[in-house]
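Given next, in C-alpha cells, is a single chain: the form predicted on its own.
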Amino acid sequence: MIPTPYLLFLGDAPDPLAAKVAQGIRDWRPENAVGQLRMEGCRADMRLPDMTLAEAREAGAKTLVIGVANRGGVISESWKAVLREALAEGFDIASGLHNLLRDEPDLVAAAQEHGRTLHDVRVPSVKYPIASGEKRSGKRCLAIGTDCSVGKMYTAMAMDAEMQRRGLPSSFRATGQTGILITGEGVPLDAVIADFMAGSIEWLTPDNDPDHWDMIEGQGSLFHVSYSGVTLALIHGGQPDALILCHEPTRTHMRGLPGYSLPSLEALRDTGLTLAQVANAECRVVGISVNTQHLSEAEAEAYLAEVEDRMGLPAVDPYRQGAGRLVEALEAL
C-alpha cells in the first residue's frame, strides 16, 4: 500500500494535460492531495497549495507522487534533485512511469540511505493468461475515445459513482497508472507483454453476478497510431456489452501527432462496434461522453444537443453534468 496523503509533483509539465495523473488524484481522491510541487517553467496547476517539501511534510504528506504522464513515460533528469531531496526529507516516492524508479541507481541509493520506499505502479504483478475469448457472466462497459486523454477514465469513474449512488452493483476497473493510484488496484495494461494484454483484461473482469457492471477504464484510441494496440486489447479482452464514445471537441489534431486529425464520432462508433462484436456479438454503443472543459456553459449545451441529435444517443459531459443519463442507457439494455 502506498502511504497517503500525497504531495503531487508536477515537475516541469508543459501543459495541464501532461499532469493528468495529478489531476485525476485531485478530482477523485481530493482527501489524499495535500498540495502540489512545481518546478520552474511548469504550466500545469491543480489549484492546490504550492508547497515546499518541508511544508508538505508539516502538512502530513507521506508520499511524493509523480503526477506527470509524459510521452514515453520517462523520469526526467531535471527532476532528479527534487526526488533525491524528497527521499532525504522522509517521503516515499510513487510513480506510474515506464521508466521505473527502481532502475535509477541514485534514487535507489537515496531510498536505502533514508529508509524510504520507491513505489513503481506500472509494473505487472500477476502472471496473466492469454485471452481465451470465452463468455463471462456479468456485464461490462468500456469507454473508447477519438483520441488519448479525452476523458475515458473520468467517464468510467463517473458512471461507477452514479451506479453506486443508485445502489446498483458496479466496479471501476483501473487499467492505467492514474486509475491504479486512485483506487489502489488494477492492471497497468500498457506495461503488459503484448501476447497477454487481452488476457489481463479477462482476468481483471471475471465472472460476476448477472446484473453487475464492470466499468472498464479506457486507454489510447483505435485511431491513434502510437497507442491503438492497447485499445484493441481492452475491446477484445473486456468483451464489453456496452460502449461509451468519448470525445474532446476543441482538439485540432491527435495528441502528440500533429499530422493526424481526429476521427468523427461516427467513424469511432462504426469501427469500435465492429471490433467489439468480434468478441461479443451483442455489444451496443449506448452513449457519448464529451469533455467540454474548454467550452462555456452555453457552448457545451449547444454542442451536446447537436451531437445527440446527430447520433441519436444521449450525449453528456459526465464530470460537468453527471453520468445519470449514461447509467440509464445501461439500464435500458
Given for the second form:
2 protein chains.
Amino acid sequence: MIPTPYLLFLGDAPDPLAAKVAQGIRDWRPENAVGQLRMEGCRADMRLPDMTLAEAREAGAKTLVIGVANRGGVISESWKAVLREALAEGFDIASGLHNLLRDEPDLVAAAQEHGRTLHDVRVPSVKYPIASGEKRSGKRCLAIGTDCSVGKMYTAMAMDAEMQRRGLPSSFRATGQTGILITGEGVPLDAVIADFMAGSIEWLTPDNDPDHWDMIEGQGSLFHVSYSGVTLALIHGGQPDALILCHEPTRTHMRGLPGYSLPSLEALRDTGLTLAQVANAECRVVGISVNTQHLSEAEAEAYLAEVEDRMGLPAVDPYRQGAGRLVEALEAL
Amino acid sequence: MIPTPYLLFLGDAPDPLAAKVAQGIRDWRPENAVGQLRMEGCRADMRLPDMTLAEAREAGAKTLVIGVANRGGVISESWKAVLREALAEGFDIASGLHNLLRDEPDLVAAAQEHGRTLHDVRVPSVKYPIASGEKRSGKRCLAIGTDCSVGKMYTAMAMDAEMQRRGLPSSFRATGQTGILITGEGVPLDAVIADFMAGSIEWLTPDNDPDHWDMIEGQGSLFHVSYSGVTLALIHGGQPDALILCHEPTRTHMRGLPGYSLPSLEALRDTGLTLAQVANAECRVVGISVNTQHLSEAEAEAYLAEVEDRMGLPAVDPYRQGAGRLVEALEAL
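Previous: the form predicted on its own; requested now: the form predicted together with another copy of the chain:
What follows is the entire complex, opening with the chain shown before.
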C-alpha cells in the first residue's frame, strides 16, 4: 500500500491529457491529494493548491505521486532533481511509468539514504497464488468492454462512488497502474506472470460480507487479440456476479489494431456471459455503460435509448448521467 | 535453442511416470537422444544405451537434459554431483524443474568455470513483443481442450509426426516445458508476463510458406478458471486456421478444481471457434482428439463413433489409431 495523502507531481506536462493519473486522483479520491507541484512550462492544472515540497509535508502529504506521463520514456534530469529533493524531504515516491524508479541509481541511493520507499506500481510486489476457483462470499461486479479504453475503469469508479453515496458497502479494486495510484493499492495485472493472473484477482477480491460489492476494474477486451488473455483471467479470477458491458460507439476499429472491427454488444454479452458462468453460474449481465463523449447530447440520448430497447438492459453514460441506474440494477439482482 | 543431441538424465526416478520428459524426447525426437544416464535405484528405462558422461560425449551428446521430476522441489546433492561433473565434461544442462539451475550457486560456478550454459526452460529468455494481430502467411493448427492435460501436446506431436511421414511441411511449436525440452526450443507461455502472452505466440509462429503448417502446442483450457487466460492468448496470438478439440471422457471434474464439471464438446467448439474467429475469420474446427486410455478397445470405438456422429467431425484417439485422419482433415481445408 502507498502511504496517503499525496502531493501530485505534474512536472512539465505538455497538455492536460498527459496528466491522466493526477486527474484520476483528483476526480475519484480528492481526499488523497493535498496539493499539486508544477514545474516551469506545465500546461496541466488540477485546481489544487500549488505547493512546494516543504508546504506539502507540512500539510501532511506522505507520497509524491508522479501524476503525469513522461516524454520519450526517460525520467528527465529536471524531474530527477525534484524527485531527489522529495526523498530528502521525507516523501515516498509512487510511479506508474514504464521506466522504473528502481532502475535509476541516484533515486535508489537517495531513497536508501533517507529511508524512503520507491513504489513502482507497474511491478507486482506480491507472490500471487494459482487460482483455486473456490467460491468466495460477498458480491463482485466487473465491467467488460467491446474494446480497450472504452470507459471500464470510469464505470467501476462511478459505480463505487454512487454506492458510497447511497451508504452501500462497496470497494473499488484496481487492476491497472492508474487505478492503483488513485486508490493506493491493487494488482498490476498486465505485469503478472501468466500462470498467476487469475490467482492475483482472487487475492485482490477476497471473501467479504454477503452484501458487499467489489467493483473490479476491467482490463482489455475478450475481442482484443493483444490483451484478451488478461481479460479472461480477470473474468475467471473475479468470478463476478454481475457484468456491465462497456462500449464507445464511434470507434471504427479495435484500439491499435486497424484491421479489426469491434464486436457487437450482443456478441460481447453472449461470449462474456458464457465464460463468466464457468466461474459463477449465477452471473448476469445487468447493464450497459456507453462512453458518449464524441456524441452530441441529442445523439447520445437517441443512441442510449436504442441500445436500451434492443438489449433490454439499462444503458447509460455514467459521465453524463451518473451511475445511479447501474447501481440500481446491481441492487435488483 | 538448446544444443542437440542430448544425454537423458533419469537420476533416481522412483517410477517411469516421473521420467515424463525423457519419455517425450524418446517418443517424439529419438534422434535427439544418444543415450540415458541412470543413477543407483532408478526405476525408469527409456531403452536407450546406458552411458557414462564420457561415453555420451564421445557419442556426440552436447546437452544433459534432466528428463525426470525431482522429489520435494530440491535438487539433491547426489544429482548435483553428476550435474557438476557433466559441466566439467563439456555438457550444457537443460531443465524444466521448478527450482532453477541458475539458483544453485555451485552449478552456476561450474558452468562459468567450464564455459557451459544452464538452460532453465521455465524462464523466458526472449523479450517478447505485444501482439500486433497482423495476419501471417502459412497455416496454423491448435489443439484446445475441455480441460488441462487431456492430450493436447500429444495430439500436436502426433499430427506433426504424421505430416512429416507424408512429406508435408510442418513444425511442432512448443509452448510448455516438456515440449521445449523435446524440440530444443519454444515459448514457456505460463511464465510469460501477461501483456506479452499473445505476442510471444506471434513470435513463435512467424510468417511461413503458404502450405506450411505450424502445429502449436495447446495449454490449459478456456473452461479452466486457473489457466484460461493463457489459453485465450494462445488462440489469439496463434490465429489458427484449424482447431482440434481434445477431450478425456472419463474425467469427473476439471483438473485440480473439484467443484467444476467439464464443458461439452459442443460448448468447447462454439466458444473456442467464436474466439478464434476474432483473430482469423477463416478458422474452422476440423477434428476431435479423444484420449481413450481409460476405456477398453470396444468402449473407445463406441465412444469415438458416437462423438463422430454427434459432432459431424472425425473423432480419433491418435495414440490408438494414429493421427492420419486429423491430418487429412487439415489437408481438406
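For the two forms, the rigid core is made up of the largest set of C-alpha atoms that agree within 1.5 Å on superposition. Owing to the predicted nature of the structure, the values given are computational and were not obtained by experimental measurement. Positions refer to the first chain, counted from 1.
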- Determine whether the C-alpha of residue 284 shifts by 2 Å or more between these two forms once the rigid core is superposed. no
